[in-house]
Every structure is written in C-alpha cells, then in structure tokens.
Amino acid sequence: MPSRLRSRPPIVLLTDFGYRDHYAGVMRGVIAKIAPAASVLDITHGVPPQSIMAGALTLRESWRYFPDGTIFVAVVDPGVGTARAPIAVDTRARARFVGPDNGLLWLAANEAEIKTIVRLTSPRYRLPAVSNTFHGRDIFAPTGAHLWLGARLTNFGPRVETIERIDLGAPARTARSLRGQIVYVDGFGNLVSNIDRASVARLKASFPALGLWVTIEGSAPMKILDAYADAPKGAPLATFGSFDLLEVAVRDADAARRFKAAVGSPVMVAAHPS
C-alpha cells in the first residue's frame, strides 16, 4: 500500500442503524469496494432511532478528537427519500462531513467553521441504483469513499450557501432561576440538559450568598457536584459532564429511570439559601 494512502485520515461513521441489522456493515462494505485502503472507524451506531438531536450532539462531541482531514459520514435520516438534500461540507478545521441536510451536521460543522457546502447530485459518486430508504449505502458511503480517494468536493454537485440548523435552545432566566430541558439521555441514564456552565455561573454571580439547587420532574433539590462519585451510592446529583452541560445523574444508577424523565423533561436551577 502506498505510504501516501496509509497516512490518510480515516472515514468515521455515525448512525442510528443499531447493531442488530446489516445496515452499518453494508456501508463499510461499500466503502471497502471503492476505497479498500481506507481506515473506517465508528463513533456509534446506537444513536436513538430517528433522533436528529441526539445524533447532532454526538457528532459535535466527537469530531474534534479525530485527525485533521477526517471524513465523517453521519446518517440519522427520518426524511430519507424525501426532498431533503444529501450534502457534504468542508470546514476550516479540515473536518469534512457527509450526510442528510436535516440539522444532523449543523452543530459539528458550525463548530469546525463551514467553508464549502455542496449538494450531492452527481451520479458518478453514487451507487448505480439509489433506493428511497437507504441513502447511507447508496449516496453517503460512496461519497465518503470518493472523498477519501481525493475527489474534489465541488465535483459532487452544486454549491449551496446554507444548511439546515438545529438548536439546543437557551435556558430561560427568571429572577432567581434557570429553566431548561433535557436534550440527551446517555446509555447510563444520565440526563443532559441544555443549561450551560456560563448561564449557571451568571446566576451564581447574581446571588453569591445563596446556594444553587437543581430539580427535575418534581424531584427533591440536588446540589451541583464536581463528579458522580461525590454523591453517596444511589443518591441523585447534578454535575457538568463531558458535554459541559448540566446533567442530572444518580450515583451508580439510572437517572432516566429514577425520575421517569426523557428528552424534553424540564430542569430548573434555582438560587436558595443552602
């Protein structure tokens, strides 16, 4: 294998296809036929089905940890076969993203500073037959493979100026509180909210003599701790996790199950006497 190919960054897959069916494996097979020397890695195929927000957050939290030039092929695509566009995005951070234009790519691509966006229309870089239900196989995997081989982004189709955006939403500030909502539930049952560290810091600065307490779904107030292990086993807590967003957890247990909470559940941070 030529050294110039061995040194190229990988193609990285993220989907909601799960691990039971053949879908993710077939995408790997398509890439292997077109670009057999490519290294293909997975972020996950366990994004909750049809959850564009979960996929977008997962991609945002992952892309910067891969080598410059990595090609991310992301497929969470409830609108497959409709008028939503297939796209590819190049960025100033040299990460490239391939997937449906439904908001899935926005959080990561915006962080990486979008440089060029194209709509994937060229038959040359697709499989000969394109189904209405599996663009991961027929459009996105071939695109990733041809990009890895060195095809120019602008060869794949016309440039477009914008892509679909997705928004976590900002927490609402009241006199002595922040109100947000759960935007992601991880595999441990930890409940990640859209309340960011800066908003909590501003609330604390407004009431330096008071403590900050977190509630979810009518729970008892919880303190914000530095780590899961700072709470007793089985006790609920709030903390800033790896997303750098406020999350609700239960030490060594499942917070989603404990609080019967899910994406969209309300979370509040309030200033009260300790």
Contents of the next structure:
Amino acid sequence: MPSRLRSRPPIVLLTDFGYRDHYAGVMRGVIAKIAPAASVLDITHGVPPQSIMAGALTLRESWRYFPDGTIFVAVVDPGVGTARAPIAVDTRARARFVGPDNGLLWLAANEAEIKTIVRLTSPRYRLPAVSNTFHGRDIFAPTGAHLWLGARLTNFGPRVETIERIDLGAPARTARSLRGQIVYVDGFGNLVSNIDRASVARLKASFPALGLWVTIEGSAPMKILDAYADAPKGAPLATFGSFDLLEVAVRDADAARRFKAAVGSPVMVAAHPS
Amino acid sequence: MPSRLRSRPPIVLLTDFGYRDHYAGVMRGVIAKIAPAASVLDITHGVPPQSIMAGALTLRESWRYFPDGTIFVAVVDPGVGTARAPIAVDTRARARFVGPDNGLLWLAANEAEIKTIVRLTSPRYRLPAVSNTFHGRDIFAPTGAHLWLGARLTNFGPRVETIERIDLGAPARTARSLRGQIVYVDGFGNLVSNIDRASVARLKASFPALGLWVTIEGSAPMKILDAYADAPKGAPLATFGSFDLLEVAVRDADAARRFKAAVGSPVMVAAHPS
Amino acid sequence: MPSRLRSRPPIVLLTDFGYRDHYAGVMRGVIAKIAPAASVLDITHGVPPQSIMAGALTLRESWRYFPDGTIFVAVVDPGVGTARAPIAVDTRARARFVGPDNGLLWLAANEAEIKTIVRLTSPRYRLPAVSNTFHGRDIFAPTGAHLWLGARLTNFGPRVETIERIDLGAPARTARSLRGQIVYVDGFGNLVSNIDRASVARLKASFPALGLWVTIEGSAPMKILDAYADAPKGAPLATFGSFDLLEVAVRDADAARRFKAAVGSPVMVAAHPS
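Here we have the form predicted alone; I need the corresponding form predicted together with another copy of the chain.
Let us now look at the entire complex, which starts with that chain.
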C-alpha cells in the first residue's frame, strides 16, 4: 500500500445535524462518492441546534488532536441559503477549515493562524444542484472531498481578507474577584465558563494568603479542585477541565440540572479567607 | 494499493437501534469479521424506534448520494422473529438493499428500479446461531458483508416476485387547495409533508393571480419561501427543504414544538389573494 | 495492498462520552495521529453517564462479535484523576481491553479469559500532558493506538495480578420462583434482568406440569415468548433477548415507561398452573 495514500490526513466532520436524521450520513456519502479513499471521522454531529458558539468552541477544543493537515468540515448554519458566504481557510498549522462564514470557524482557525481565506464560488466543486437548505451536502462536503483529492484552495473561488469572528468574552476583574459566564454545557452537565487559568492565577497571586471560592447561581462557595473525584459523591466543585477553562461540576452528577444553570449564567471567583 | 479494492463501494447502515446500546456497534463488528477491508458508513441509527415510514423516507432521501454499487443494510424491524421475510434487492441503479420485507426498503428500491429480489434463507450467509430478536446482527449484517465480498445475490435464497410496499399518500386536490399531511419530523423540528413541488406548481398555475398560503394545526397562513433564513428570526415559514417536499419550519426554532404537530398532522396549501 | 496491514484488527471504542460533545471525536483524532492506518469502530458512546455496570454489560455483549485480536478501548470513568489505575488486559481469546480499573473491563475480559494485566504507567505511550479529567484522550486512546502499532503490552507498565470486579448478582431461587432484578435498560425501553436461561430451565424442569409467569413492578403475569412479535401490539411479554438474559418488553412500545421500571427493579419468575 503506497504510504502516500495511507498517510493522508482525514476529513473530519462537525455539525449540528444530530443523529436522528440522514443529514450527516448523506455528507459521508457525498464525500465517499468524490473521494472514496478518504478517511472520514466525526468530531460530533450533536452540537446544540444552530448554536454557533458551541460549535466554534468544540472545534477549537478538537482540531489540534487530529493529524497534521486534517481537513475540517464544520456546519452549524442557521443562515443557510442567505448572503453569508461559504468559505475555506488554510492555516499556518496546516489545518484546513471548511464551513459557513458565520463565526463557526473563527476560534479554531485563529488558533491555527489563518493564512488564506477563500470564498467558495466555483460550481466545479459543488454538487450540480445547490439547495437553499442543505449546503453541508451541496457545498461543504464536496469542498472537503476535492481539497482532500488535492485541488488547490485558490481554485475554489476568490480570496477574501477577513472572516466572521465570534468571542467568548473576557472575564471581568474587580479588586478581589473575577466575573465570567458559562459558555458551554457538556453532555454530563458540566458548566464550562470563559474564565481562563491565567486570570485565576493572577487573582491568586494578588492574594496569596486567601483562598479562591467559586459561586454560580447562588450556590455555596466551591473550592477549585484538581479532579472531579476529589469531591465527595454528589458534591459540587470547580476545576479546570479538558477545555482548560474553569468549570463547575457535581461529582457523579449533572451540574446544569443541580444549579439550573445554562449558557450565559454568571460565575464568580472571589478571594476570601478560607 | 490495488484500486480494485479501494474503489469498492461501501456498506451503508441505517437502523433504529439508537446510540445508547451496542446494537449498531455489534453489526459493525460482524461486518469487520467477515469483510475486514469493507468501508462501513452510517446513514443514521436514530430512526424513531420501529418507525418503518421514517426509515423508508430517510433511505429514499439518502441512497442516491452514495457511490455507485453501495450496499445498504437497513433495519427497522418490529416484526423480527416472525414470518416477515429477510430480503435483499438488486436494482438497475446498481444500489443493493438488504433488510426486512416490511416496506422499509420500498421507497428507495423503487426509485432505484428493482431488478431482483431474493429471500435470505441460506444458512451459509448467516451467523451460526440466529436469534429471534436481533436479525441485524445475525442475518442482515452478514448478508451485507458477504455481498461486499462478491457472493452472488441468487446464492442467498430463492427469488421472490414482490416486495412489501409503503406509501406516503398523495395530497388531495380541491378546487383551490391541496390537503396533505406531515410524514416526517426531523431533528430540528422541521415538519416534512407529503405535498410535492409539482402539485404545488399545478395549483399555482391554476391561479396565477393569487398567492399560495400554507397552514398547519390552526396556524396563521404562511408563505412559501426559498430558504429558512428568508423569514425573520422566530417566524414560521413553509419551504421546499432537502426532501424536495413542502415543509413547515420556524426560523432558528422548532416547528414541531411551536405547532404541537407530529407525523399525521394535516397541512393545507390554499390559493388566496395575497 | 499488503494483507498484513489490511487484516489487522480494528480499535473499538466504548464510552459514556455521549454524542453532544467532542470527547469521543478527540479520541478518534488522537488515534489517527498515532496510528493513521488503524481502523476505528464504535460500539457506542451512549452508555448512561458514569454507569460502570451498563458499560461492562455492553462490552461483554459485544466483544465476541469483533475480529480476532481486536483492541477495545473502554472509558466510563467517574474516578478519573484519582488513584484508580489505568490498565490494559490481554486475554486467551486474543481480545485486548484498555480502560480504567473500576470494574468496566471485568465482565468481558473474564469471559475472554484474562492472561496478562498491566498498569499503564509509561509516559512514552501517553500524550505529553495528562489532564485529571480526560484520560480517554490522554492515556487510553494513545495506549490503544500504540498497541495497534505493535508495542508490547509489558512495555506499558508493571504487571498487576488482579482486576477490579463487578457482579450482576445471581437470581435468588425459592421453592417455586426465581427473584432477580433489572440490570440494563436499552434504548427501546426493554428491561434486561440478571435471570439467565439456565436458571429458568432448572425452574421449569422442577415443575414440568406448570407454566412459568414473569412479573415486574406489580404487572400482570407474563408468559415467556420466543419473539417480541409473538405478543399482540402493545402487549407486555418476557423473552430471552440478545443478551441471552430474561427481558421484559412491550410489543412495539417502551417497557421501562409502561412499568415505571429501571435498573434495580425486582423481577420474578414463578411456576403456576397456566
């Protein structure tokens, strides 16, 4: 087997199409028809419907774990069929990103350092008929497959200079506290905030004699622990989870349900005597 | 790598086994054991449990996007273990379909133009022990794998002449309206009806001076738009979606929930002054 | 294509990571980066969150349907980041199992006959940074990939003699009855008990003139049928399902909902005149 082929990076899908319908499956079919030798992997198709921020965060947390040169096809696309452009992005890290220009690609592509952005206009790399409701099938999957086959990015359409951005928001610092908000809720009910490790470290450095306490939606103050299982069963805790952002969890249970918290819920880290 | 192998079409799965249990995974295992080089793709395992119509529609909407010669193994099988036959179907479009003879295969196989139907009786192409509850594992997955390896369809059992049919029902035309019903609800809550584009075009042609208005479950009349995003956020609309059937949606929201509508809900398209 | 590569068994994943987040996808990425030619299959990522027993049962019901030599990477890991060891197990049946030592691997590995157990300590076969929250990504996926590439099990860390066990519990026999409990509820709502076929056969043999009747949560007594569809539509029944354990189902409906039953619900089989 020629290692040339085998060492080719995969096409990786991330969508909000869910697992009930055939939409994600049809994208796999379209790719298999154009590039039968391509390996196609899923990050997930379970992004909350039309939640661009959740998709953008998920893509940012995932891309660097995939092989060098991977082609990511991401579709969370409430504006399908309107003026929002379909784009493809090449990066200095050699990851390529294909999807709608609505902010979905920004967090990952920015981290991978954007080199080239192209608007997908060439009819050559689309299905013959393009619907107004399913560009995942008609534009994005074919684009990923043709990129995989070696088509040059700049053949897909004109270069553009900017990409739509999306922003987690920075936590606000007061004298003795950080105020942020929940930006992602995972399937275990863990509540991921926009409070990063460096901000927490700076707060701690300002008050070395004090403890740091986390509160959410009127909860009792929680310590920041190293692992979920450092809390007793059923107890709430804060930790830096796999996103490397401060998250609120409940040991062996669902924190979103416990605290009736959701994306947007405010979270505070405050320095107090322990 | 011999292109002979690489260019072989995939085996494609569609079931109602869901994503909680091991049932779909075990089918993949059975195939990997018999045909380790086969590429296995999923359309979905999330067909609503035991909903033959939803499975049949999903298969019809998917099959033509997969490579020429694909082997589809479809299992929505409330009658497993009873007299309903396990079958395999070859078609003029070269797609092959394997599954229970309960209507599930009809819509897709009919579109692909049925050539040969075989009842799966040969013990050679089954697992050694066949249960009464899991023919996906014991009969259908092995059949797909052996077909992929090149076994001839007619070796699997006796030819049969007919296949169980299933029917979306045609919309009813009155003087100024079409009356149909919801036949599929997708994971976004979009409500797909059995009203096709041609019937709507004929109604429009009869009343060129009038507008067409869609209603469902006592909703206000909706226009037929080109794309979801042509409606304001949160507003209901009708459009021809990816099924190319009239569907009722709500921009960035869940129409099934909004209208308390489900499979079977009546839908009407009527010609009125705009 | 060298059959040496093609005949290599797959890496097979089973987790409770769900389908909403990127966790399972990131594991696939990590494996693709280390072992790009490995075929990776999913049993499921839908094990009920942190339910070690459900994961253990699912793995036991699945492993034997996969190719000889398959590497199973299983992660249901409420104790991640604590003292519970990460392990890999080789078996006489040639299946290998990788995961946390919390009972998850026991039922399958025991059935496959444990040969060697190793504690995963070598930094060489982990990601460079190991978090306290996501060993699926940082330890278990890399271990599976390196095993696939041919690394020897004993290079991963020191041998250990025992593995954490988990137990379905045996049904209790009284003079005329067997009392067990529900140990798994599948996605169709079928209620799988810990009552095995041999125990039921012994009860029947003691009372050849009597019928056997199954009850759960105050239900009317049910007969043990051969197939779901031997009951009328909507009627409850008992049968030996694909687990080969006694299960309670409702024809074309959800038994868990009908009987308000769950894992732990008591089930009885009693000999009575029919």
